[in-house]
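Just the one chain here, laid out as structure tokens, in the form predicted on its own.
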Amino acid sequence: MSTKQTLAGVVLGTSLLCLGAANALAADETLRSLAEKNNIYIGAILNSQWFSGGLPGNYEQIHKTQFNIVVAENEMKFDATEPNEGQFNYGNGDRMVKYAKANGMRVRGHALAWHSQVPGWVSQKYSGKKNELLRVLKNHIEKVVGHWKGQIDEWDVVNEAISNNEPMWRSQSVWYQGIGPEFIDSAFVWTHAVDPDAELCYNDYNLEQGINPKAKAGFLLEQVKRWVANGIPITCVGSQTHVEDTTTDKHFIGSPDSLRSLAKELAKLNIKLKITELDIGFKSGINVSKSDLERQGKTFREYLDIILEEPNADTYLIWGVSDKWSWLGGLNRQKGLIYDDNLKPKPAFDSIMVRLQNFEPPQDTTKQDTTATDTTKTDTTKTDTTKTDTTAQDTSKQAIAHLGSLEALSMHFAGRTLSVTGAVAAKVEVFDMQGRPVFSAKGVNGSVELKGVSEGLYIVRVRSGSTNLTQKIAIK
């Protein structure tokens, strides 16, 4: 769609966190329910093995439970949908669309015009023949987009058309060599003519490496300006965001700050930014430590912050579910996803979950088409401030924060003392921002000292019977 759809289907459990494996908190919330609460899309590809029944049953259960947007890994590309001239194959794509609709998921189409995975008949018959190539591409777009009209919410119309070596168009492309850069403009025009309600994206990698004129994102930004000025119907830019850990100086190549800068520049043009193919991998063959995985989780969270905080960003899509079925081996990388080989959540999953749970939209920022909702949140914030002031009158301690109430259960935090009211015997649990338990106490009646907990931000959960109260605290 040309505007962000209102997200629905929020399923809220009695607990406010849902973390993975040994870190798990018993709860009903998922990445999906929290993303929907925050009015964004979070997703992962359907791996190609899924289409042939080559994945365990819990793969699909995880996928449809945790994600609300989906794209096929390979099944909608040119060679899959038109393997022979004029002979179209929609079987696998239809299967994915049916799956998505049955599970209330948004659908991305990937990709219409790309230099790779073009069937051999295109270059064998039409290499260098401009008019014939224009006809072939136009016919392909019209047939494929027409087949799924109204079912695909957004298309990667053109994929990776910019050279990776210097800011210029990629010359190693049957489309560029035979037609020139006008094939890009034409592809957007043809796609929009067939399905005017679909969002249309230009999609590429290394866009997180800066927007200066010598970087790919800087070159793209100038093209987007031209497309907008000329009325080319582009609505979004997809950042693949395949990021690598260098392991030497302990940081990742690629900067969330740089991608955020691109988002801000695109906003000036009324163009959305979407993260469309995210993975954060390590060099193959090295031993990946616990601290490496925690750092990876932090980077996943920093990219998520862009989608949560920038008004023109709405999609956070990961290029795979489990490390076991990942394309990263071909790049000499490993362990780049949020589930391990056994489909168990990694620290990256926990990091994303905690961030979604605790995100509070800035009062001066509103997501597109959610003005009414954001205004309500602002009004609620004012009400919460009043509650905080009232709480200060109810306690003799100088509270750092009044952390909320649910029915008769409430908690207050000051210094290192957590006071619990409304429960005869409550269980107190403290988790760090990766979702790892750092403190627990049972049978709390009145107050408990959080001894041995280092300074920093934490999540505290108080449970009494079926009542749960969870909030963020700062220990100073």
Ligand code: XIL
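Values in this document were obtained by computation on a predicted structure and should not be read as measured data. Note that the rigid core is defined as the largest set of C-alphas that superpose within 1.5 Å between two forms. Residue numbers count along the first chain shown, from 1. What changes on going to the form predicted together with the ligand:
- After superposition on the rigid core, displacement of the C-alpha of Ala44 between these two forms stays below 2 Å.
- With the core held fixed, the Cα of Thr65 is displaced between these two forms by less than 2 Å.
- The Cα position of Leu34 differs by less than 2 Å between these two forms after fitting on the rigid core.
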Given for the second form:
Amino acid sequence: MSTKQTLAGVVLGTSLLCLGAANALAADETLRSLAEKNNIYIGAILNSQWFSGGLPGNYEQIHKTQFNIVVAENEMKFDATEPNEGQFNYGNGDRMVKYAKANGMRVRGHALAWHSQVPGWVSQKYSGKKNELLRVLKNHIEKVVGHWKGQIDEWDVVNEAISNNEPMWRSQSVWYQGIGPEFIDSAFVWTHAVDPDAELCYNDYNLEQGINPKAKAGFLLEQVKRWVANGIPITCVGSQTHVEDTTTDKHFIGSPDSLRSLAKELAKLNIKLKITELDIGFKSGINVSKSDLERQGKTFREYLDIILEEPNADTYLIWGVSDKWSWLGGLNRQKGLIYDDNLKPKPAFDSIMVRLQNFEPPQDTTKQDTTATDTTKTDTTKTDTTKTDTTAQDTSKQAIAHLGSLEALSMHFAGRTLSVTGAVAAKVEVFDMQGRPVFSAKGVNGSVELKGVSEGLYIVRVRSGSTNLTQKIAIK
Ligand code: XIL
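Next up, the form predicted together with the ligand, please; the one we just looked at was the form predicted on its own.
Entire complex below, previous chain first.
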């Protein structure tokens, strides 16, 4: 890095510190810093391409700045970790665990007992042989969970074991066919025996389609009740929440409200709900408009509300970072994530950000999960550093004076006029308290009239270069 680049970095970083002091809502807030403030985890997978170094540098930069929980897209699955019988491959998983520790992130392990991505040798050698399959699954769990004991905070012990169409177990599974449904109970018991401190989840999709006994979540709820009554060591349900935008999927019957009712039922059993694989795609081939993307943002926010508001919900994990690297094409869907193909934040990102900024927890509820604060304890967040690091502020003033041309970004609001100083050409955006965009203007240099915005409370965001200022305003 050249001296000039280093100096520019210092100026930018430290001028943000000054802004932080001047404006309580300002500066370099991230999804991660806000999630930590709200005592929840927000995350994204590490895409498989990351493991082979096939992603641009800003992918990882975004990932570790914006998220505080991580899971591997494919690298801890059965076929990746035990490709041949008794031959274990932990290399990629180790890389992710190391990355997570270096960046103070929580780690999910995904997934131990699943019908998919099972290597060929399992069914070729042992199809229908109950005792052999029990031995194979037990050995796999003992080796894999044992390898990462104490390093993986939570495991998807069983993934997608319920049929999609009827309230029954999924029959197309080497484990179910050979062992019967008790493979599930056993998998939880074996995992717990190896790593008693890990949280253990049952994970599945289409759980946002209601909790009546004929729906998948209704069937699951009956099983969870039974597991809890029988002392099976399950602690959480993961809702994958791969959903499609409601206007392009005419048959879709799921909703955030239905998922919330599942969370409430699970709370009665002292079981957590986590959103583990969120994406909200549109049908492939359709033209996705700006208003489609805004509606998508609203749906992202509605699922986030469950995690913020339900005391037994603590995790909001998205199945990808950028639309460019997403599994959704295979589902005949597109554009389901919160960054676009160029790794630029989409309206869904803004919607999540604003909601995290403005969420005020109800007085009488606290999260059931006390571990949610653990990451924050070890993480030296940027806000903490700004508060104590006064030398940095002094240096920045000198550096700015020296360069002469840089002025700190600030905003001032009066009537309906927003004045911006210190920007070359700022982008001004206004969101309502639900995170919906209501106004935006580009190239602002001076002042702008917030036309067409009705009376009420809003959040204004001003962006110039990589500086980002936000402030709550009241329009009267
Ligand atoms: C997907 C991956 O994203 C793809 O790369 C892979 O080809 C197939 O699996 N439910 C799950 C995830 O539990 O493991 C799946 O991940 C998506 C659906």
